[in-house]
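Shown here is one chain on its own, the form predicted on its own, set out as structure tokens.
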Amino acid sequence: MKLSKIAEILGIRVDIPQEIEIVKLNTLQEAKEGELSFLENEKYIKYLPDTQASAVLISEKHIRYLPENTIPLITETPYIDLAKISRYFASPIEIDEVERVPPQIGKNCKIAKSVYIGSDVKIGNNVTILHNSYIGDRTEIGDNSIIYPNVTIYRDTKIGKDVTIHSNSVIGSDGFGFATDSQGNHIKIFQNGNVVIEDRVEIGSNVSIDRAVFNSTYIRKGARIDNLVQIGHNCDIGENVVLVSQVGIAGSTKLGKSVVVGGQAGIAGHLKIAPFSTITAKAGVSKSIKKSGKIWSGYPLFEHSHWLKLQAKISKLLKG
């Protein structure tokens, strides 16, 4: 979409020295030429001077941080305007029948007749897909992977080799993203990214992994995800991570290598969890964990040894 058209839709007046075609929405730090970004939260100002975005939705007070060649779209509601324009960059839910590209299916695959396979799907060798599963457009599934009954895999998902996904899990559904205006109306942010699952991952039943707003939600190789786990949009789940049943991880949080998260623990969004951390059951993580190899418990979060001492002191107070 031409940048002038985007400005017109949003009601933004802007002087564009030369017409620019915008091909994608992206974050400040990852945007490239031909892409549109935004700044809402001031903690991301540090990314403005180096952004390669062709244009940025931005309030007037932050313009001074922009690179010389980046065009400001001045607005007092950058996040809301991003939500409004995101619908124009969304892929169709399904490609029309007349435009569908036949799937490429490898050798020795077992695919039940009741499986739906979308347009331009690529399936490797020795793949098993059981009854009533849905494989969305442009999905890729690597060799030796097993998809159990009633799994739903949305469009553009990339699945590696030797992956197992158990029944009723949903891969690539929309993330929980919306902007709220001054009247309390929630404006949907269309989730235009995808999910990437690397090799040797096992995903239990009734797991939900949301697609990214931009780019990808990652499940890195060797991860183990138990039943009833929720992973938000743009998360990055590291190699060999273990997530036990009923864990919830909010969007854009990154778990380092070999993190273990106990049952019913919750992790807030936009955090980083150091490699080899252990988070015990029912813990609530509201801040990033920077020290590797430690065990954490409770809410607010303590190192596990300190949490045990705190519980002992509380117990003594109650007895007294």
The other form holds:
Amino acid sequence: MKLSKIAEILGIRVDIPQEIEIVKLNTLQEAKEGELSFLENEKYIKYLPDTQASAVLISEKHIRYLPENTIPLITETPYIDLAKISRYFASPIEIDEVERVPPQIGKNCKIAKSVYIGSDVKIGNNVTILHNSYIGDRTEIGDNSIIYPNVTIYRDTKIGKDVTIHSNSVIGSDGFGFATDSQGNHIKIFQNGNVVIEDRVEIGSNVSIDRAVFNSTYIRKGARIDNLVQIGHNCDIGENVVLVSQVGIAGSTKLGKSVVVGGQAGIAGHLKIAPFSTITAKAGVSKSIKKSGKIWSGYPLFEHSHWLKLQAKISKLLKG
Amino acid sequence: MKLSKIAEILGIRVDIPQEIEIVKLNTLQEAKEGELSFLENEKYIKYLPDTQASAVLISEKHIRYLPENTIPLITETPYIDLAKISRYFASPIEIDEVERVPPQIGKNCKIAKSVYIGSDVKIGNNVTILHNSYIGDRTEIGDNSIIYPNVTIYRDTKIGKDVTIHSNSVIGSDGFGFATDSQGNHIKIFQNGNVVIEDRVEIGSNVSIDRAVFNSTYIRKGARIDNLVQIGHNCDIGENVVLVSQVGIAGSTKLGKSVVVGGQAGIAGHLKIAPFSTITAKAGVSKSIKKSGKIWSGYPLFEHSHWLKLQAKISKLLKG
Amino acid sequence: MKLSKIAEILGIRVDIPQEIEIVKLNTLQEAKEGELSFLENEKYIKYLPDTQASAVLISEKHIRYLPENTIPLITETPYIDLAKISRYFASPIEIDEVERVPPQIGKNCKIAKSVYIGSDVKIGNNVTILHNSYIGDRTEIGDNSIIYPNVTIYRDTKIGKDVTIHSNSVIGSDGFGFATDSQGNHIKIFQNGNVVIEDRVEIGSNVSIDRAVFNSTYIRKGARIDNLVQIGHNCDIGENVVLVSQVGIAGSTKLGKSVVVGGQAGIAGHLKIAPFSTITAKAGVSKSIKKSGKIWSGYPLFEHSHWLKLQAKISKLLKG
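Let's compare: the form predicted on its own is above, so bring in the form predicted in complex with a further copy of the same chain.
Expanding to the full complex; the earlier chain stays at the top.
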């Protein structure tokens, strides 16, 4: 989409020295040439000087931090404007009746007749897909993977080898993204990224893994995800991580290798959890964990040994 | 169903001056002429004098509060009797083979061939319904709405315009209603109401929204509901409310406009939450919130600033 | 599978006096002749002397506790070896194209055409199965039961009479079982047991009930399970138990008759909860409850009256 068209849609006046084709929306950090970014939260000002975005939605007072060649789209509501323009970058929703690129399917696959396979899907060897699962457009599924009945895999998902996904799980539904205007109305930020599931991952039943707003949500090699778990958009779930049932992980959080999270625990968004951390059941994590290999409990969160001590002290209040 | 027949089924002796056709079960407050209500919990005695119900299941000692023209069905187990009679007011479950009233479908709809459409369904213009979703009898779906794959929408659901529902969510399953007899056996209260979803609502994946026992469960305009959220029967979720992932809201609770509820928080039944309240992640709400615009945390619940202070005090116990 | 073959696969040297056919893997307590068991956790040594297993994966230092006729398969990694061999005891995953034993279906059933019925399924009289549900191989469903749309029932599930299962619930998905090697890789323990649901049970929407690793996960007569509940492998949910929405119960936990568990509460694995216990919303149970008929709250868990008192004391800290 032409940058001048974007400016026109948003009602932003801008002097574009040479017309640019904007191919994607992205964060300041990850944007490349030809991409449009935005600055809403001042804590990301630090990423402005080095951004490679071709243009940025930004308020006037911050434009001095932009690199010389980056075009500012000046607005007092960058996040709302991002939301408004995001719909133009969404993939169309295709269904049955549309002309589809036929799938590439490997050897020895067992795919039930009731399975829906979208356009341009690639399926490896020895893949099993059971009754009625939905495989969205351009999805890839590696060798030996098993998809149980009634699974929904949205478009553009990449699934590795030896992956198992249990029934009624949803991979790649929209992340929970919206901007709220001054009247309290929520404007959807279309979620144009995808989900990448690496080799040897097992995912339980009724799990929700959201697609990224831009780029990808990652589930790394060998991770184990139990039933009814929520993984927000743009999370990065490390190698061999274990998420017990009903865990919730908010958007953009990164779990290091071999992190274990107990049942019903929750982790807030935009955090980093050090490798080999254990978070016990029902804990609430609202800050990043930097030391690796520790056990953490409670909400607010304490090191497990401290939490045990604290609970002992608290229970003494009963006798006070 | 004739009132005399109801009395006969329940084994209740009653002198009916003139036969009445009972068309619906309802609460004391909401019942109209031709409807049967009940009094079990004494805190609802206050609704007896003004009820418009034609008949009420009630214990003998409370009949003096009834309006003159309301017929008492005298029983020591009004709630169990309500449960027993509720099955006679349930809609039959219809399936494929039954003769169906063909749907009315607007212009430019994309509906996958595998979608099930029940009897007498009304679908607006530009509606998209993906693979294998189930649209129950007499459901209505407004213009521009999108239903992703494997969604189940039970009978009689009303969905507005510009609504999005993500995969594997369930709208209109039975509320969790039963009466328990003296032997501990649970007797189902058939859930004969429905769900109403207003315009511009977005609902994530694996969400459960239960139908009302009588009347409707409401999701008001512009609400945003994340994945794996539970909404009990007869809730009223206000305009532009935001429910983050894994929130649970028990039956008959009313959330005012623009309430925000953080991930894994829970709200008990029969409460009212004032508009513009924010309830932070993992909080537990067991009382109504009357002041609007405040932030609340923890379980038991405190104003957020108090909760922070309290947690600081608690953590000092560790050093004591 | 021949015991000598198992030893060969695992690279274990063993002197087998007479070849044995191993028909099943099982716990020390439940194993019968012809079955292979294992000892990893020393707290189960007490079950060694009386085990009826024909052979046991066990470290050398514990073999002295074994009955004389039980053959030890000596290994320093019994649990990992159990995991490695478990895949050979898994049922094959069958789909559409395979030759199926036709189902036995009773009188007056309503089964939607889109329902998938596996091999050798037995369905009673007056059973209703709605759109697109999946009924795995060798499943049995009793009279008058209702399966709503998009339910997935894995192979070998036994469902009693008058059972209702709401949409998008999953019965019999794999339990969350794996052994972790010294490199942190997880090795799946194939879940070769099943789920048994007794008469008059009602199950909400988006519920996950895992199959047993060996033997059965039980849901006893008359239990009521609300939406989005998790029940781990090998649980035994007692008669008339009530599980409110978003409850999670970890593996091998046994709930006595008429236990009530409030919304979002969690119960750890391998516990016993006494009959008529009430566990309030959001509580966390990490120890068995031996006294029946009490109410319990909080995490850590207290008797409800103590918990209320404790919370009152804690809130006083604010004024300190």
